[in-house]
Each structure stands twice: as structure tokens, then as C-alpha cells.
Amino acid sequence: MKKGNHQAYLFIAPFVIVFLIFNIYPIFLTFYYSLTDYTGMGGIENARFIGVDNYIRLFSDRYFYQAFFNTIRIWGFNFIVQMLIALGLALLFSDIRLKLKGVGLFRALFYLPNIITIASVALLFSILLDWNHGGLNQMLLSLGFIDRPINWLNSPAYAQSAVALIGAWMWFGNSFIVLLAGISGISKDFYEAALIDGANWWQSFKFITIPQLKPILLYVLITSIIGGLQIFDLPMLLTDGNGSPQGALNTMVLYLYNQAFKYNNFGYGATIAYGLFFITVIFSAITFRTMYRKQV
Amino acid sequence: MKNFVSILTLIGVLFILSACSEDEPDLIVTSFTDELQEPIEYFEQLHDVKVDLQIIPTENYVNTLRPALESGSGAPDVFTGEIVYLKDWIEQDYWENLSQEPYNVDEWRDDYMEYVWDLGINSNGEVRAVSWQTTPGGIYYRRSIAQEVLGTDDPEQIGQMFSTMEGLMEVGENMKQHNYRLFPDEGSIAPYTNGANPQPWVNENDELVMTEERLAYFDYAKELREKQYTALAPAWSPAWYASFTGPISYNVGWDEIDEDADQSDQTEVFAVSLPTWGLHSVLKEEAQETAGDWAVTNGPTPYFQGGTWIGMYKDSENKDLAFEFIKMLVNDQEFLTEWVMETGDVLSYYPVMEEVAADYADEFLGGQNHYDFFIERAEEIDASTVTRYDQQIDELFGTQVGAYVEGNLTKEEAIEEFYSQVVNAYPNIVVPE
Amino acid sequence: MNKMKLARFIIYTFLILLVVICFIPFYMMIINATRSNSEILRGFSLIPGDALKANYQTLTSYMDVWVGFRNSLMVAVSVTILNAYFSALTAFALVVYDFKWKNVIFITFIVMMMVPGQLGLIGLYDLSETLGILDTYWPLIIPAIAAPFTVFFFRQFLITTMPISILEAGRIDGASEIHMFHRIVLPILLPAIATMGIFTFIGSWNNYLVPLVIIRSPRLYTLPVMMGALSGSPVAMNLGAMYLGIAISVVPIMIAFLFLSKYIISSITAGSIKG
């Protein structure tokens, strides 16, 4: 174990150097910016140090709250739909009595939207959902489901649902695969014992599947929160990039981007980044605690 | 698996190599439209050089180009600037001072429209950027529809009808009776609201200037929408472009207009507000089917929109060639005459304009001499109202007017929201109470 | 048993319906890519048109989507390779050797895995400007060398699968440490490298925000940035060309996926269980 210790430094050197320069330093730099009114122009040395003013502004900024609640709403709706489909499918495919065939094929087909550039998907839906000439309205009209086109992207509720559902459509395949793997990993002995004890399907689902699946569910939930809080590509490209309609698609990262790179408020943009970070930590911590509270 | 990785490595290496081996251009020009493509080809043949045109879309232009100009890495040799951030840029040390030796462009001064020339001069009196165009706006309309509905297609007479807002609305009603629509969208009326009393968006005290005339845009836009004088084709959307060539579908997505369900679900658009460059970069490009059926006339007030200035980067390594290019573009009689004949662009360079405008008939405009019209209009341009906030504030304003027109907000709410968004984007700006 | 058959029939119908719903957007995209703007404006169709070539010409006269494709591939492949190699090297050092700060580094990883990438975005932008590497691929590629999550994953994998005795044997034979890393450790790590490689590749391929901030020259645009620029470009006036541009960004990847799907999905399964 002790041999070659000096080489260990050599082996971790690239990682540590790059890590310090490209991860740690920008994070500290961003923090410093968040204490200034830096505009990205004329160098940071000319920016004014304003202490926690930006953070005070953040706490009373209704656009930030708007962005926060929009993000949570979109993520929440997305997560519920995505999990219902994914869990339903995982249960179907893992059912010992049904013995469904073609798992491999369906897994591949459902997973496919995952690998497609989100920007392409957003652009595709921005023209498919166009109210006057979009494919969706045209299809619904010609099938007779609606008699007048619906202006999907002009209604906050529809637009947020659209983002949530497009997200669910893209990512349910991934959750499905992960959950199916988790369920397949649960020992069959549990279910057989439950069957002998006369447990019905719901009882074995509630008392065996869910508890056994907890680590996987936690994994899915945490990755989904971290990803969901960072949603950017879809709301940015689905409408005008300013959060239209009526600010409904103004998400936290979109707000960060616009403040920093559109309006050149680098300092305040940096503050939003830290706001987002603390929210992510709090959410992950809450999830972690709720999931494990019972066992401790 | 091992093969898979090594194949990927190989592909990666090949790509990196292929990216490196591209041959270097002699001159790099950066702009926000493809407008310079043809001048560049002309220039390439003339001097036997290779020029690269990099196009950065308007909405990213400032933010993507500025870092390169400040750091110098990846900066182009020649780059253009839009009127809205021109004032900001001539004060920065981005463009080379063209007043100095060996360029001495001050000698050209008398040949140009005054406002165009003056906009390129910074506070030290140095010319940093120059422009070949002038950009007054007007209303382009379809002659055949004018003839059918209004009984004339004469720009003078139509201009009479368009000379007041009321007159415009009257024509709108007339058009609607014949199942035509006055404008593709409500935005076409925006120039004439602020145009009635031109004020900068932000004054020298960093105060947002809201005028009665600007507020009137809310009402006029709503009126246009409610009376169905527009075809619901938002500017720059595919439907907007399509509206210049023939009927477009008009399946109204709104409940309020339900009673008129018996009307045809197709409609044709009569007119659109566009500045000079709209003729060659929009209409001539996208409305070839209706060539010859167009004419241009005045709206209720004068206005101007956009304008491209050009200069060379201060640390360019190809300054001689860069200046040759700029010189050709703004001061070369032969080239500009050819350019004008081909595009119909309106120049700020008198020598060519005087020669051409004397006897000119644009085929696309049914033989109209639009230079007469536009040069006169250009005299009325007051560029002092341009501020660097215009692009973003116009966008924020337009969004809120849209929300009001769509019925999502009341006028008061929309104005309130507009103020609040302006402050949010630019904390230094003071908005009216 | 008949009841079972009926249930299975209903379930299969439902699954096929789900697949159809999943693919309708792609189908509409491909159909519309072959139709002209005026055809698309006029209405919806299930039958391809004949404007594919014209659309392609319109599209490529403004934007070469294939260049975006090449750029994205170049970045994603470089990121994947650097990420795999240096993470493996770091994980190897963490598992095999004892050294000062080892625990500090390890704990830093765990913390950093929680940090969203946007946190340092503004700093990264300014750092790149200072270093003069704005508008190059370096700020997109180099950070891949330091990927805490991948190192963490490789470390767990090595602890469970690599017997230290192999290295001891190697040392007795006089092999150098780096040689052993290449000859022994990397092959052992291959399944883990494949799993993380797929995640890294997809992540880089889809990355929109960082290149949007860093890259400004159109010839360097990655595919997502190019897609974003497409909607503000003159192409947007022609819906057929627009659909075609999106289709070009999507279809080759779909085809590649269908060939590799079996492999990719088993890797994802493995990754999620161990991670």
C-alpha cells in the first residue's frame, strides 16, 4: 500500500489543478461578484463592492420568487407524471405472472427521447405548438377534437404544463429503466413469503416493493430535483427566452442567464446562482431526511 | 469495447486535425445579417482575397462580440454595429479612429447625410464608424388590393388616406369589409405612436420617458385587434412572411371573435410597415410572387428603424485591406451604384443617390421611384432619441402591449409590469410613479 | 388463463399506444421536413411532400447543421475521453495509495457533487475571458478532467472489483505504476468507463447553457447552440427548412442509438444500481 506514494501526487495532480482552476476558483469568483455591482464590462476592479445588497434584493425580488415557484411547479408536475408512467411500466414489466415479452425493445424505444438534444426538442415543440400553424393544432383540428385552435404558448397554465409534459416525455424512459432494475433486484423470496401469508398485490407493493426500492427512489428523486431546479433549455427556447407567456416560463436558471448575460447584471446574476445553490442544498437535504427518517 | 474506445479516440483526433487545417482568410468581417455577403463576394473578386463573413444573430450580437473586442482574442478585422448600441460602442476603444492618418475620412463628410455621419463621431470628435445607408420607414402596400378596395393605387393618394391614425383605421375597416386585413400584426402601428412625439426611452438623468403617445400604442393595438384589422401573423414569423405573397389562414384562436365564424378562414394582407432595408432584405427576398404589385407611401408620422454602421477593429492586423473594404462599401461610386441598382437600398451617400434618384423606377414597386419618397423622409429623421436601451426596452414594452391586446392584463397592470421589468433589468433607471 | 391473455392484450395495446405517442412528434418533424412552407402553413398531413431538396438548400444557405454536428461530436468525444482517463487515474490513486490530504480531497468530492454547474458559470465566463480562451472549446473540454462524480463512481467500482494482490504481483515483476494503471487498472475499469462514458457523452452532447455563454463564432457553434440560433435566423421564415434543421440534429443520433441501445441501456442499469 505504501509503495509509490510520491507518484500518487502525480496521478491526482491533473485532477486537482483543473479542479481548483475550473471548478473552485469560478465558484469563489462568482461569490465575490455577488457582493458587487459588476456589469461584466470594464473589469471587476472597477466594480463597486456593495456587500450583501444583492442578497437583500434577492429576498425581495418578486421575479426571483416567480422563477422559484415556476420552477417548482414545472418540476412537480413533471415528476408526478414521469414517475406514474415509469413506476407503472416498471411494475408491469417486473410482474412475474404477466411475463411480458419485449422488455429490451420497449426499454430502448422509451429511452430514446433522452439522447436527443433538448434544444432540438424545445425548438421542435415551439413550432409544433404554434397556435396558428403548429402541427398539434392542425392535427387536433383535422381529427375533430377541437373546432378552434388553442393558443398553447400564450396561456401560463398550458405553457407550464407543456414544459412539464415535454420533460416527462423525454425522461420517463430513464426513470423506467432505473426503477425496473431496482425492482428486479428485490429478492423473489420476499414476494413468495408474502404470498404464503396471504398478502394481496397492494400489500406486497406497499410493504415490500416500496421499502426495498427506497434507495433507488431516493436516487431518482435527488437527481430529478437537482436536474429539475436547473431547467433552462426548454423554457428558454419554447417561447421568447424572456419567460413568456406572462413570466410563466421564467425559471431560476433562465432568470440567472438573462440577468447576467442579457442585461449585464453580472453581480446580481451571481447572487441568483447562489440563491439557486442554497435552494438545491435545502431540497436535497429535506428529501434525504424524509426518506430515511423512519429507519433512524 | 477496447476497439470502441480507440475508434472514438481516432475520430476525435481526426476532427481536431480537420478543424486545424482550414485555410486562413485574409479578412474577417462580423455582422448580424447576411446583407454583406454580396459586397464581400464583389470585394473578393476585385482584390483576389478571401474574406470570411461571420454572422452572429442580432439577439446575441453584443454579448458575444464585446468580450472579443475587449480581450482582442478572436476579434474580427471589420465589424458592424446597429444604431441602438452604436453610441455606446463609438465611446469604447473598439473601432479604429478613422479621422486620423492615413484614413482621413473627415474629407468625405459633405457627401453624406448629416445625421448618419454624425452618429459615427464620438465625444472626442473622432469618426469611429461610418454607414452607407439611411433608414426611414414607410408603409408598403399591395397595388392590386388598393385598386380593388380603395379605387386607386397611387402612392400620393394612399399616403393621404394614411396620414392620420383615423385615416389608417378607416382604411382598415374598408379592407375588412372586403376580407382583407390592413396589417399582418399590431406591431405595424407601433412606429406611428412614438413617431407623433419622438422621445428617447431613457433621458440623460437615467429616467424612463413615458409619453402619452407611447401609451396610445396600447389603445391603437387593442383597436386593431378587436376590430380585426390584422391577420394575427406576428412579425418575423413564417405566417408574416407568407402574408406578403397571398392569402394566409386566419383561423382565429380567440373566443371573442366567434360570431364571425361565417367569414372565410383565409385572408390576405394589404400593407406592412417597414424601413428602407425591408424592401430588399424582406420583400424582394420573400415576396417574389407578388413582385411589381407593391408600392410604398407614408404613414401618419415619419419614423426610422435600424441602420448599420461599420468600422475596423483597432488592433486588426489587416488594416489596409480592412479600410479598402469599408471604403468600397461606403464611398465607392461604382460599387454603390451597382448595389443600389440591384437592391434598391437607400443610401446616405449623396453622389450616388442624386445620380440614381433623378431617374429611377423600381420594378418590384411597380415602377415607383421610392428614392424620391425616402430621401425626403430621411430629412425628417431625428436620431437623437436613440439610446442603448432601445432594443431591450422595446422588447419588454412590446411584450406587455401584447399581454394587454391578448386580454391577459389590463392596461394599468401591463404598464405597471413594464415599469417593474425595466427596473429589474436596469436597476439604474428611474421609472415614473 | 384466458383472463391473463386478455390482460396481456390490453397491456400490449397500451404499450404500443405509448410508443406511438412517443414518436408522433418525430414523425411530424420528418414529414414536415419534406414539405414546403406554404404546404405546412395550409395544414397537417401524414404524407411526405416533395420539398426536401428545396428545404435543404434554404437551410444550408444560412446554416450548416452538419458543422454543428461535427463540433458537438468533437467536443463530446474529447470530453468523454478526458473525463474517463483522468477520473480513472485519480480514482486509482485514491484507492491504491495513502497520502496526505487524501480524505480532504475525498470529502471535497462528495460536497462538490451536490453543487449545480450554474454556480460557477459567471466565474467560468470571466475566467475564460481573462485566460483568452473565450470562444474556444477549451472551457468546455478542460473541466472534464476534474469530474468528481465519475471519480467517485470509479473509486467504488475499483474497491469492489480490483484485488490489490494483482498490483503487488505486478510490482514484483518490475512494472512501473503508470504501466500497471494502463495495463491492469484500465481494463478492469472498462465496464464502469463505458457506463460513465455514456452519461458524460449525453451530458456534453446536450449541454446548451455553457456553450451558449462561451462560444460566439457561428462556425464553432455546437448543435444545441445552433438550434437556438436557428429560431432567430432567416431560416425561421421557412418552416419546412426549420423542421429539416431539427431533423438533421435528431435523426442520426436516433439511428446511432438504435444500433447501440442494448449496450447503452445495460450500462445505464448498471450505473444506477451501483451509483
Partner chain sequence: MNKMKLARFIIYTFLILLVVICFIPFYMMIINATRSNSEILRGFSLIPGDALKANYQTLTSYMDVWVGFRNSLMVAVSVTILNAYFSALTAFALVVYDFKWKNVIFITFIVMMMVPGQLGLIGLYDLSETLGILDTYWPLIIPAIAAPFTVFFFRQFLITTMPISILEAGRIDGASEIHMFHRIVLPILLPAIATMGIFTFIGSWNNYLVPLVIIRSPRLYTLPVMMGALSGSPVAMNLGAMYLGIAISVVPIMIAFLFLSKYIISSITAGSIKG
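Numbering follows the first chain given and starts at 1. Everything quoted here is computed from the prediction, not taken from an experiment. We call the rigid core the largest set of C-alpha positions that still match within 1.5 Å between the two forms. First, how it differs from the form predicted alone.
Fitting the two forms on the rigid core leaves the C-alpha of Gln138 displaced by at least 2 angstroms between these two forms.
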Given for the second form:
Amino acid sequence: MKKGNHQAYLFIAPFVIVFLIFNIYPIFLTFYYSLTDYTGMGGIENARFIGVDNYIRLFSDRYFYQAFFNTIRIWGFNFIVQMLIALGLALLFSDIRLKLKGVGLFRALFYLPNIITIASVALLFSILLDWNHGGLNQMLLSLGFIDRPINWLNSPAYAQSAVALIGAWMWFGNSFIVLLAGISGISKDFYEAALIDGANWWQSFKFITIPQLKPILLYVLITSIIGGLQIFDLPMLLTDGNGSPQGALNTMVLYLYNQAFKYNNFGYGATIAYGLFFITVIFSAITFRTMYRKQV
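Any chance you could show the form predicted alone after that form predicted together with its partner chain?
There are no partners or other molecules in what follows, just the one chain.
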């Protein structure tokens, strides 16, 4: 190897050092903490090694299972609504029959909620969903749809639905842009040939759009799984931080946060973090395998 090639390592060394310190080292340290009863007090020398006791506890922890199913319900509803809106709009704006104008403007408008800080979003919707003076209750009362105010954030079903819909509103613009880019990359020759052969909209969508869009759909689904299983900020900010009402908003990351930083149980919190990691990997692998299974 030439001398000049050795000098190139000096240029990438800062990135490698920072990556090892702030990315790789915390991963191994967290795994070590998951094997201890570390309470966060003092240094690593105060962590007593207890083996796999935390993992055994995790498998029998009903609160973790509750948090898991809460997260799945919120993410599932969020993803369905988000994809229906994003895919519907992407198909609408890419339809060669309609030839709608102003796509760039609508891309910016749809993506706008994604760049608003989550604290601002939580404050906005906590005001809108307020029981006594919230705008949503006032509007429904004035229209005659309800006869008394609904306490949206005090009902498990309403609270989970609210968080899911807020998340869908925030992220559908991002999915819309990705799906629109994927559909725009499909050759228009396919659609023109299908149009000449008399194919209707549904046939073009089923036999052209979906097969060609499968890699993009896989990307959107897996990134949604990764993000959805880590939902924390909205449940934390919209409620008391404990997962109220009745634990309906106690997601896995919120449970992890409370265990580690509220109850000073860093060892068990680290175990929950690794449990969440393996769940995410399993869900992603199942999704990938399902979408790319061999066709008979």
C-alpha cells in the first residue's frame, strides 16, 4: 500500500473515534448494565452483576407486556391511517389521467407538520382536546354531534386513538413524499399500455403500481416499525408521564424511561432497551420475509 493511502486514515480517524465512543461503546455498556442491578448512583463499579435475572424478570413482567400491546395498538392504527392518506394522495397526484398541478406546493404543505417540534404539537392538541374548553368539544357540541363534552385524554380508547391520529397527521407528509417519488419512478409506458388495453384504475394499481412500489413500501413499513415501537414523546407530554389513563399510553419506551430515570432502576431499564431492540429486529425481519417470500 502506498504511503498516501495510509495518510487517508488520518482524515477518517475523527469520525471513527467519535463513532466508537458515542455509538459502539454505549451499546456494550448498556448490555453490561442489563446484567446488573445498577441504580445510577456512582460509577460502573457500583453495578452488582446479577446475570440474566433482569431478562427473566422481563419475560414475566405484565407491565412490559401491557406496554408492548399499547405500543402495537397505537402504532398499528397510526400506520393504517398514515398509509391510507399518504398512498391515496400519492396516487392522486401521480395519476396520468388527472395531471394535477401544484405538486411541489402540496409536498411542502403536507410535510410541514413533520418539522414542528413535538412539544409544540403536544401543547396544541392538549388545548384542542381539553375537556372543558377544548376546540374539538366545542365544535362537536355546536354541531349537535354530542350532548356533553368528552374527556378525550381520560379514556383509554380515545387517548390511544388521539395519539395515533396525531402521529399520522405528523408523518403522513413524509410517507407521501417517499411514495410519490417511488410512483414517479415507475415508467409511464406501463400505465399507457394498460390504458390502451382497457385496464381500469384498480387493475393498474394492483398489477403495476404495487409490484413496482414494493421496495418503497418495504422501506416505509420498516422505518415506521422502528419509529412506531419507540414512541415516547407524545404519550409523555400529553399525560402525566406515567402512561395515564389506566396505563393505556404506557408505551415500551415510556416504561423504559420511568424505570431508569424515575425509579433509578438503570439495570432493568437497560434490559427493556435490549428487549425493545430484539422486538424491532424480529418485526422487521418478519416484514421483510413476508413481502419478499417466494411466489409459487
